[in-house]
Structure formats: C-alpha cells, structure tokens
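Read the single chain below, which is given as structure tokens and is the form predicted on its own.
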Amino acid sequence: MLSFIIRRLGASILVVFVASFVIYNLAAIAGDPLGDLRGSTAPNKAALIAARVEALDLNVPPPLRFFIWLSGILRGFIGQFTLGDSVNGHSVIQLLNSSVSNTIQLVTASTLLAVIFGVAIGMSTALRQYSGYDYTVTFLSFLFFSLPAFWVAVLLKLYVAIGFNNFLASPVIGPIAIVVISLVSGFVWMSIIGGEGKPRLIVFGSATVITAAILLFFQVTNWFTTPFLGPGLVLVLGALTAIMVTSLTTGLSNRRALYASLIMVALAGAIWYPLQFVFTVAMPIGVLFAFVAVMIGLGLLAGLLLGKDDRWPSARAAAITAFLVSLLVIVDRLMQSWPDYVNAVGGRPIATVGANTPDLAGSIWFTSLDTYTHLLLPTISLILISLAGYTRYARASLLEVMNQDYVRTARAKGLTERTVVMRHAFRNAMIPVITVVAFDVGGLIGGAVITETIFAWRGMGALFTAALHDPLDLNVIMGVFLIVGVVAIVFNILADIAYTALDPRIRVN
C-alpha cells in the first residue's frame, strides 16, 4: 500500500508540474496583467506600470517566469512558502484562504448530502425497478439534471427564501393545506414502500395520518416561530434512528445490536437536561466535538459489551446511532437560539446572498445558525443538480450487480434480502459511484462559478473568474489551479484505496 501511494504521488507531481507549466504559459499569453494601467489616465501611469512590472517580474519571459513562481512553492521546504502577490499587491495565499474556506463549506455540505441521498434513492429505485416510483424518480432525475443552474438558483431565491421568510411573518397552515400535504405525503410513501392491495392502503393511511398529526402539532405549538425537539422528541426520533440503523447494518433480528443502539438513545435522553448547562452561549466549539466523540466511544463500548459473538457489528450500529443522536441533541440546542437569531436579522432568516451576515455578533449558536441559513440555498442548488447523476449511477450500478452470479448464489443459500443487498451487492455497486465522487470533488473545489455568482458567494469560482478579467491576475489563477490539482490527486488516490476496502479482490499493486 505504501509503495503504491508513493508511486502515485510521484507520477501525480510530475503531471501537476507539466500541467501547471502549460497553464501558466497559456494564461500569460492570453491576458495582460497591465491592461488596466495601460488605459489609465493617472499622471503617474508610467511609475505604476514600472512598479507592477518589477513586483510581478513581467520583464521575464513567461517560460522562465514560471520557474520563479515555482521557486516560491519549493521554498516551502525551508518555511518560506509563497504563491506570489496579486496585481493589486495582496498575498495570493491570503486571498485563497478566505475563498477556500467558503468553498469547502459549500462543497462539503452539498457533496455529502448529494451522495447520501443520491445513493439511497438510486438503490431504492433499483430494488423497485419499473415501478411507478422508479419511473417518477427517473423523470425527476433527468428533469433536475437538465435544469440550468442559474434558473434553479433564482427559483430557490423566489420560493424558498422569499416565500419562507414571508411565511414566518404569519406561520399559519390552513386546513386545506394540511389535507393536501397529508394526502401527497401518503401517496409518496405508498409509492416508495410499495406492496400490493391492503399493505399499500395501510401505508397510505398511516403516512397521511402521521403527516397530518405532525402539521397539527406544528400549528398548535407555534413550532415555526419557536422550534424545539426537547427530550421527548429526541427519544422518539432517536428510537426511530436506532431501528433504521440496526435494520440496515445488522438486521433487526440482531437484538443485541438493537439494544445497544437503544441504550445510546436512552443515554441521550437522560443527559439532555444536564447538557443545557454545558451548551452555554460562551461554550467553545471544541466542547461539541468532544461531546460527539464521547458519545461515539460509549456507543462502541455498549456494542462490545452487549454484542458477545456479534460484538463488532453491534458496536458499529451503536456507534452510528450514538453519532446521529448526538447530532439531534445539538440541533435541539440550535433551535433554542432560533427566535433570537430571527429577531437579530430582521425577521427574514433565510439569506439570499453572501456567506455570512455582516457585523453579526453572538455565540457559537448564533454563528452556526448564520452559516446554516447562508449555506441553505446554494447547497440545495448544487444538490438538485448533482443528485440526479448520483441517483442514476447508483441505480445502474446496483442493477448490474444484482444480476451477478454471486448474488443469485447468496439468495439460493437462503440469505435474507437485506443481507444480499447490503453485504453482497451494495459494496460492489459503490465502486463506480466512488469514482464519480472523486472526480466531482476535484471539480467542485474549483468553485461552482454560476452558483457562487448568483448567491454572491466569495469562493474559489468567484476568485478564479475575477482573476481572468482585465487585468489578468496570473498568480491567483495558478494558486487556484494548484489547489484544484492537489485536491483532485488526493481524492483519486483515496478512491483507489476505497476500492480495496469495498472489494477485497482489488489490490493496489
């Protein structure tokens, strides 16, 4: 493994070197770093041009100037790493720091959610091939995939941001809306779960009644104005999470795994009240990470103690449940700060532009909510477009795997359908999806240019497009290219390593 990684890194460094040399020279020929000064009417125009030429070494031919830029990178081995200065005299590293952080926030959230939901929806449609649910998801996938990104962004601004902000001014759900939403929910769940005759009607009726009850609960408790979970909902949602995680990872027949997971849910409910004195406005963010880590550790311990012969599957299920339940507790604490945050931003919390609210001061809960509200629209925009691709890849890959001989053999041995799908088919079906994710992350880290422009999100895409305009900012362009290239290399190596974890027949040699 180590020799494979070293070989891949050596080859990748050579590729990045050649590619950066070509890009540097092409960009240097295509643009003019002095374009703004040549058309200037300033009395000291000549002095300004001479100063920029000296600062950026523009009197050196581009092929040789590339090695001056490269020497700044190589000086990193002696602690003097630099990517040069922009045409305005700002450090490229400082410009990249702010842009990279914004892009990583956006890309991380959108990619993780798109992969999770895309794989889940794709697998469910593969298992329900040629059903009404499959046809509906296929239609919506192609619809979202073909929609222009700028159009999706504008619709999200109009209906999600402006519409929801207007709704918060008077959050009332009328009886007709409750009936319509409940019937649509019942139909959707009936289509997803499937079945014939009476089971379909039971699913439809149950989903309709549950949805109506939830909406009435929201209405009676004024939940949209003062949202909360509390220990009761944490326990209910946590129990459902434990059942879902156990059914997917070990199967509900493994009672020890289920009991270990439910113990973690009960623990979260028991410590909910004491945690309110820990999660204060002055609390450092490290406390949150420590809380999640302790919960995961306790989940592993509970699984190992209760699991006996199945200790590791039980520990895995309990740890995943503990992680998800700890997130529920954190979300509940965030909800407690929602009314104050809404008042602080003038009653319109869903932001349409920017990465944060200017001059907004407050606790970690305020800043977290502010980050969330600004991430919401651009994240949804990217998810809707990339979700379609992941859904189709996951569906096609799982359908291909489900027709393999070893899957038929597993069924012939009498294994349950959950075991056949999750243990035998799922891992191999994920190999093509891992490949696509590795390429997508490398591309997205360069910035979603259209989405960033629509939402005024100062990320890598906005920085790169600004550097292409007159005057050409070559050092900024190369800084963005270097980061994108390194990230693409790293994720492709990680994808190769992931192949071996998903399929032991694959060896990195």
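Rigid core (definition): largest C-alpha set, two forms, superposition within 1.5 Å. Residue numbers count along the first chain shown, from 1. These numbers come from a predicted model, not from an experiment. What changes on going to the form predicted together with its partner chain:
- A displacement of less than 2 angstroms separates the C-alpha positions of G230 between these two forms, with the rigid core held in common.
- A movement of the C-alpha atom of A456 falling short of 2 angstroms is seen between these two forms when the two forms are aligned on their rigid core.
- Core-superposed comparison between these two forms: CA of A153 displaced by less than 2 Å.
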Contents of the next structure:
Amino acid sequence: MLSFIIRRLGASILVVFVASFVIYNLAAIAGDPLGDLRGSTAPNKAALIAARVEALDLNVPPPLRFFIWLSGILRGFIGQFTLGDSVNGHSVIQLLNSSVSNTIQLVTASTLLAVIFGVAIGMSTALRQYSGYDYTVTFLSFLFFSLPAFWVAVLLKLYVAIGFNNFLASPVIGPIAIVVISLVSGFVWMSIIGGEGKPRLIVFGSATVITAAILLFFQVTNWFTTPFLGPGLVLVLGALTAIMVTSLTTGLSNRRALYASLIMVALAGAIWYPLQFVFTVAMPIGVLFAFVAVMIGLGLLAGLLLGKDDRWPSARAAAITAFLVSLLVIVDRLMQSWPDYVNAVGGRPIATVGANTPDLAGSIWFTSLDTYTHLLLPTISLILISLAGYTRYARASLLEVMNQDYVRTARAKGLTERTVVMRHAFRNAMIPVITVVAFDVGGLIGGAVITETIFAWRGMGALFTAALHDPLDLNVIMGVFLIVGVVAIVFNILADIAYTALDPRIRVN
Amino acid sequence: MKIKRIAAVAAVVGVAALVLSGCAVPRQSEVITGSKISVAWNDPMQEYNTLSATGNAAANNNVSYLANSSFNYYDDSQKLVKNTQFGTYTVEKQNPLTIKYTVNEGVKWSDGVQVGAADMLLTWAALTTHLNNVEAKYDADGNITNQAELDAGVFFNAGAVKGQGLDLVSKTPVISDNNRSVTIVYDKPFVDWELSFPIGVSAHGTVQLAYPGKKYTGDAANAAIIKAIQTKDYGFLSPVAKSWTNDYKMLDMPTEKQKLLSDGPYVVTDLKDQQYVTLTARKDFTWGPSPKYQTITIRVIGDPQAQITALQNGEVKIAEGQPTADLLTQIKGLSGVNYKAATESTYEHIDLQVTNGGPFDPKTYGGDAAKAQLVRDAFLKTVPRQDIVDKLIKPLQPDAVLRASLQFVPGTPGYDAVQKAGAYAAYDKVDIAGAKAELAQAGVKNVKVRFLYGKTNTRRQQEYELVRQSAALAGITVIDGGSETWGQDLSAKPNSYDAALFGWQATSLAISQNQANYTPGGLNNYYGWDNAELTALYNSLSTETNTAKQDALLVQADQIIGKQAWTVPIFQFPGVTAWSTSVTGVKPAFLAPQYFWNFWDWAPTKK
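Moving on from the form predicted on its own, kindly provide the form predicted together with its partner chain as a structure.
Entire complex below, previous chain first.
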C-alpha cells in the first residue's frame, strides 16, 4: 500500500510539473497582464506600466518566467514558499486562502447531499426498475441534467428567494392553493409508489389528505413565521426515523434493534425540555458537538445493552437513530431563533447573494441560520445538477451488480432481500460511483464558476474568472490551477484506495 | 473687582473660542442612529492607499471617498466643488505658481490626531520622485541586481513621473500655521494643480506602521516624518516608504487600526474576505456635509444580474453596472426600483495610423499630405457612427447619443461648446457619395484598411462588421484585423493596422491628460499624429490657468483634430444605476466615484 502511494505521488508530481508548465505558457499567451492600463489616459501611465512589469517580471519571456514562479514553490523547502503576487500586488497565497475556504463552505454540503440523495434515489429506482417511480425519476434527472446552471439559479432566486420572502410578509395559503397542492402531491406519491387499482387509489387519497393536513397545520399554527418542532414533532418524526433506519440496517424483524432505536427517540423527547436551558444564546459551539457525540454514545450503549446475541447491529441502528434525532432537536432549537433572525434581516430571510449578512452579530443559532439562508440557493442549484448524474450512475451500477452470479447465490442461500441489497450488492455498486465522486470533488474545489458568479460567492471560481479577465493575472491562475490539480490527484488516489475497501478482490499493489 | 476679573476671563475665553472655531457656526451630526444601507459594487476593496500604483482602482477609491474628506470634489455636473469646512487652498502667486493649503483646526483623523502638514508632506514625498533615491536595476535576464540597495533605499511606488504633475514641485513644501498649512511652489505653471495634491493616507499612521517598535504617539510621529522629509533622512524614510507602498493592502480586516485611519465622515469598521466592507459614521465629524446613514456596507457582487436580483430582494439598495438588453427590461419591470442611465467613463473611438505606409499615410502618396487627408476623411465619412449607437448601444441605453468631443466629457460646458462648433459633425451621418467624391478627387482607388480591434469583444466584432459594410459601399475594403493582443499591437506593431477601434478610459477631468494622445511623442499617440498648431495649443494650455480660456483652447483642439481626420469618437460606454425607493437622495454621476459622490444625501425614505 505504502509503495503504491509513493509511486502514485511521484508520478503525480511529474504530471503536475509538466501540466503547470504547459498551462503557464498557454495562459500567458491568452491574455495581457497590462490590459487594463493600455486604454488608460492617466498621465503617469508609463510609470504604472513600468511598475507592474518590474513587480511581475513581465520582461522575462513566459517559458523562463515559469521557472521564477517554480522557484517560489521550491523555496518552500527553505521556508520562503510563495506563489508570487497578483497584479494588484497581493500575495497569491493570501488570495487563495480566503477563496479556498469560501469554496469549501459552498461545495461541501452540496456534494455530500448530492451523493447521499443521488445514491439513495438511484438505488431505489434500480430496485423498482421500469416502475412509474423509475420513469418519473429518469425523466426528472434528464431534465435537471440538461438545465443550464445560470438559468436554474435565476429561477431559484425569483421563486425560492424573492417569491418566498414576499410570501413570508403575509404567509397565508389560500384554500384553492391547498386543494391544488394536495392533489398534485397525491398524484406524485401515487406515481412514485405505484401498484395497481385499489392500492393506487389508497395511496393517492392518503397522500392528498396528509398533505392537506400538513398545510392546514402550518396555517393554523402560523408555522411559516414561527416554525417549531417541539417535543411532540420530535417524537413523531424521531419514531419514523427509527423505523426507517432499523428497516434499512437490520430489518424490522430485529425487534431489539428497533426498541433500542425507539428508546433513543424517547430519550430525546424526554430531555427536550431540560436541553432548552443548555442551548442558550451564549452557548459555545463545542457544546453542540458534545451533545451529538453523547447521543451517539448513548445510542451505542442502548444497542449493546438490549442487543443480547446480536449486539453490534442493534448498536449501529440505535447510534444512527440517535444521531438523526439529535439533529432534529438542534433543528428545533434553530427554528426558535428563526423569528428573531427574520426580523434582524428586515423580514427577507432567504438571500440571493454572498456568504453571510454583513455585520450580523449574534449567537451560534443566529449565525447558523444566516449561513443556512445564504447557502440554500447555491446548494440547491449545485445539487439539482450533480444529483441527476449520481442517480443515473448509481442506478446503472446497481442494476449490473444485481444481475451477477454472486447475488443470485446470495438469494439462493435464502438471505433476505435487504441483506442481499445492503450487504452484498451495495458495496460493489459503489465502485463506479466513487470514481465519479472523486473526479467531481476535484472539479468542485476549482470552483463552481457559474454558481459562484451568480450568487456573488468569492470562491476559487470567482478568483479564477477575475484573473482571466483584463488584466490577465497569471500568478493567480497558476495558484488556482495548482490547488485544483493537487486536489484532483489526491482524490484520485483516495478513490483507488477506496476500491480496495469496497471490493476485497482489488489489490492496489 | 472680582466681577471685572470674571468678565475679563469670560471675554478672553469667548474671543479665544471664536478664534479657535474659525468663526464657524457649531454643526451637529445628522446621522440617524441605527440606520443602515447596503449597496453593491462589482469589485472588492483590496487597498486603502488609493495613491499607490496598485491601489488606484474604483473599488478602493469608493471606500476612500466615503472615509476621507478632501479640499474639493466633483458633483454630478462635473463641477469641482470646494469643501471649505475641511480646509482651504489659495493661489498666493501666479508666477511661480504658489499655492497654500490649510486644513481647518479640529479636522481630525479617526484616532484624534489633527490632519495637517505632516500628511500633506508625506503625500508630496510619495507622489513625486524627489525623495525616491533608488530605482530597480536589471541584468540581462531581467533579474533585479540591486535588491539590497532597493531594500535600504526610499521608493514610494506611486507611479510618479519626473517633471510631470506634482513632481513639478521640486522644493520641499513650506509648513506654517502650527503645522496645519503647507505652501507648495510649482517650478513651471501647471494647469491641473487643483487635482494634483490630495491628502492621502495619514502620515502618523504610516510612521507608526513602519516603526511598530518605537511606539510613536501621533504627534511625535508627525514631527518625526516632517523632520525626515525636510532633512531628506533617507534612513528614516525607507521603511516609511515601504509601509506606504505595502501596508495598506488588505483582504480582511487588519488588526492594526492605523491601516484604516479616516479623516472624513466614515471609518471602515469591517472588511470581510473580499465579500463586503462596512463603514460606520464618525461621531466627531463636523467638517463637511453630515451623512444620514450610520453604516454603509458595500457588498461585492460582480454579476449585474445578481446585483439586480439582490436589489429586488432588498439585500442591497443601490446597484450599478453595464447593462444587457434583458437586464434593462427586467429593471423596467421592477416595482419599488428607480433607475437611471449612468454612462461609464470609457468611450469608444476609431484612430487612424498616419505614419505606417498605409492608405492614410502621406508617404504612400509621395508625401502628399492633402491626398492622405482626403482618404482619411473619406474613410471616416463611411463610418456608420449613428448606426453603431442605434443598433448596439440604444438597446442598452435608450437615450444614448453620439459622443461629440474628445477633450471634454459629456455634461460639461466645454462639451456643449464643441458640440455647437461641430468638431466631428461631418461624420455624424454616413456620406457615401461624399466619400466617393473625395476618393475620386484624391485619385486613389482600391483603398484597403486593416482594422484592429479586440477580437474577443463581441460588441467590437459587430462594430467592425457595420464599418466594413458601410465602407464597402464607397469602395473601401476593410480588412478584419481583430486580435486578442490588440492592446500590445497598438504600440508594438503600428505597421500591422491602419485603423484601430478601442476605448479610452477618461476617469478624471484633468486637462493635461489629453496631451499624451494628440501631440508627437505622446505616450498614447501610436499613430504619428503631428500638427504644429495643435502642439503649440497644448503647450500654451499647460500654462493657462484661466478656466474659460482653457475651455476655449480645448474647443479649438477638438476642431483641429476633427479637421485632420485622425480620429473620431463614437459612444460613451453605457451603464445603469438602479436604486430602491426606500432610499432617497441617490443621484448617479458620470465620473468616479459615480453614485457615491453625494453619499451624504442618501437617507431612508420617510414612511
């Protein structure tokens, strides 16, 4: 394994070196580092040009200037690492610092969510191949796949941000709207779940009624202006989570796992009230992590105590449930701060630009909500596009695996369908998906250029496009390129290593 | 006895107070507590020192304009307004041109130190070459050979040019009035003296940044820098120059408060990762119109479309940018939003090469200057200027018009005079017949014009196509010379093109800046334009301080250039400023700092 990594790294350094030389020269040809000064009528134009030529060594031809740039990197060995200066005289490292953190903030959530939902939806469509649900998802994923990012972004801004903010001013859903939304929702659920005749009608009817009930509940409790879960909804949603998690991990037939999970839900409901005194406005963020960790620990404990012969699966189910339920409790606490937050930002919470509201000071609940309202739109637009791809990959790959001999063998052994899918097929089906994810992450760190531009997010993409415009900022371009290149390589190595973990037949050596 | 004494004391105190306050009426701040406004700009602030070679960018200038007061500023009709509450400047003598600048008592930096002579002295030192004692030297490979010397020497990186602008003040300015005044003497008369001597960053702050170990107080730092400049103490000035050049660069809120000292209505209180900069009103500000908003936040939003949606969503109150046709339609459809076309400072024009052996060069016709001029005139007559404006600019700015002058910016009295004189009126309408007649008169056939423009710019591609089609009607062949490196080609390859289409950015109203475009040897004269009458006119202009006479001379200059058929202006770059109806007092202006120019008038709409 170690020799594999060293060999790969060695080869990668060579690749980065050659690629950066090529990019450096191509980029140098592509633009004019003095472009903005050419059209200037300033009396001291010549002096300004001379100052920039001196600062950036522009009198050295690019193929040689590359080595000046390279020497800055090599000087890292004597502690003087530098990636040069930008046209404005800023150190590229500083510029990258702020941009990288902004980009990571932007793409982390969307990547994680896209992978989780993409794989889940893809796999479920594979298991219900050629059903109404499958066709619907296929249709939607092709639709999203072909949508241009900037268009999605503009639509999101108009409807999710401006439209929703306008709605919040007087959050009343008219009776006609309730009827229409409920019917549409009923239809969607019916086509997703499928079935024939009577069951189909039952699904349609119950989905319609449930939707209408939820909307009425929102309406009556003024939920949009003062959202809440409260201990009641935490218990209800928690119980649903517990059932879902158990059925996926151990199967509902494993009653001990189910009970362990449900105990965690009950615990969360029980400590909801005292927790409100812990989750104060002055609470440091560490307490939050501690709370989640303790809940997971208690989940493990509950599983181990109740599990008897089959301890670890129960512990796992209870721990996952505990994690999700503690998230519910945190969401509930965030919701309590929502009315104040909306008030603080002038009644228009969902933002269309930037990473946070300028000068908004407050508790972690406030700042978390602020990050959420700013991340919401760019994250949705990034997810919509990458989700489609992941769905297709996961579906195709699971379908292929499900037709393999070892799956048939597993079924012949008499294993339950859940075990066959979750334990035998899932892992192997993940291999192609991992490859795609690794590539995507490398690309995303380089900046979701369009998304960053439209949502005024000062990340790597914004930095890169600004550097390409007049004047050409070669050192900045190279800085971005270097980071993207290195991240891409690292993630590819990680993907290779992940293969061995997923499929024991693969050896990296 | 006792009463007399008290009365005497009271009288003395009263008189002293009157004298100290400069007989000014006490002023009060009109800042509305808790009021906030967010506005959008397309670039982040990256440097607070706007006088350095790297810091002179619009985004930096805007912040500096909000945070700093000055002796004068431009209003929205391009008139220079004096701010006498900040300080005064008077011409003491015309020959040699001697000007005394005095900052009023009580005008203070945000750390409480009086603004004064030390600050002006530092700016003089930084903006001239007189104290820069080193220049970089290079070996054959372009490496700096005198790095050690550079490190030890004094170098203010301000792009100062020997013998130009403020550099004409070669004698160290004289200090008076208890360190509040300086008097500067120009060696030669200089026409733009009123625009050439700003206050700049604080002197004591820069010294404190340069010598963090010495713990200078504000006054001690000022005394030290005054002494160092007067005695040319290069050893002391070297770190100061480095601080002046480098320390005001910032991407995030700096920890040293000296880096953001302000002498105006606002002070920067937050700067975040190139996302926004927040300025808060100073409580002690009395030397100028009082602003109404307590905080102004400038948010960085590059995409004009995103600016407009943010405006619609109430995240910003003022948006500004280059519009597209779709964007304009969108703005028109918004309720609660005002907008106004606010052209940008760049203007498009076509220049003709006259010394490259091409169709516009007399040499081509055996030195027959008249013939070459006829050919130039014929070509410019075919340029469909109005068509370009109608087809390419009006969709973005419905009230767009042809630019009528090269010397004046639209909206100034001089501009109207040039328009009246019709310096370029001959080219307002396409005159194919006239062009043909002139070509016939010159006896020139098969004119081929190589046309240089920025190839990656779609609008310029379309302009080229319009010019080509129109010129073809008169029998002139326009050859596509579109190039990605047009900026370099302009000066480096004058033989590769006969006509060039691009934009000049005229960001100031300085009169002397046009000389470089139209006199032989001028920095921006890539074309060999040379007219004795024009050169003489510019020379007399540089010593003319009477504004009316200046204008008259410039009108003449435009007329001469028009007659030479060297170049023709086309249009001002379109721009649009849109603002929410919840803010009043926004007045888009044409010159930098554009819509910021009257920020003190911005106020929340009364409900």
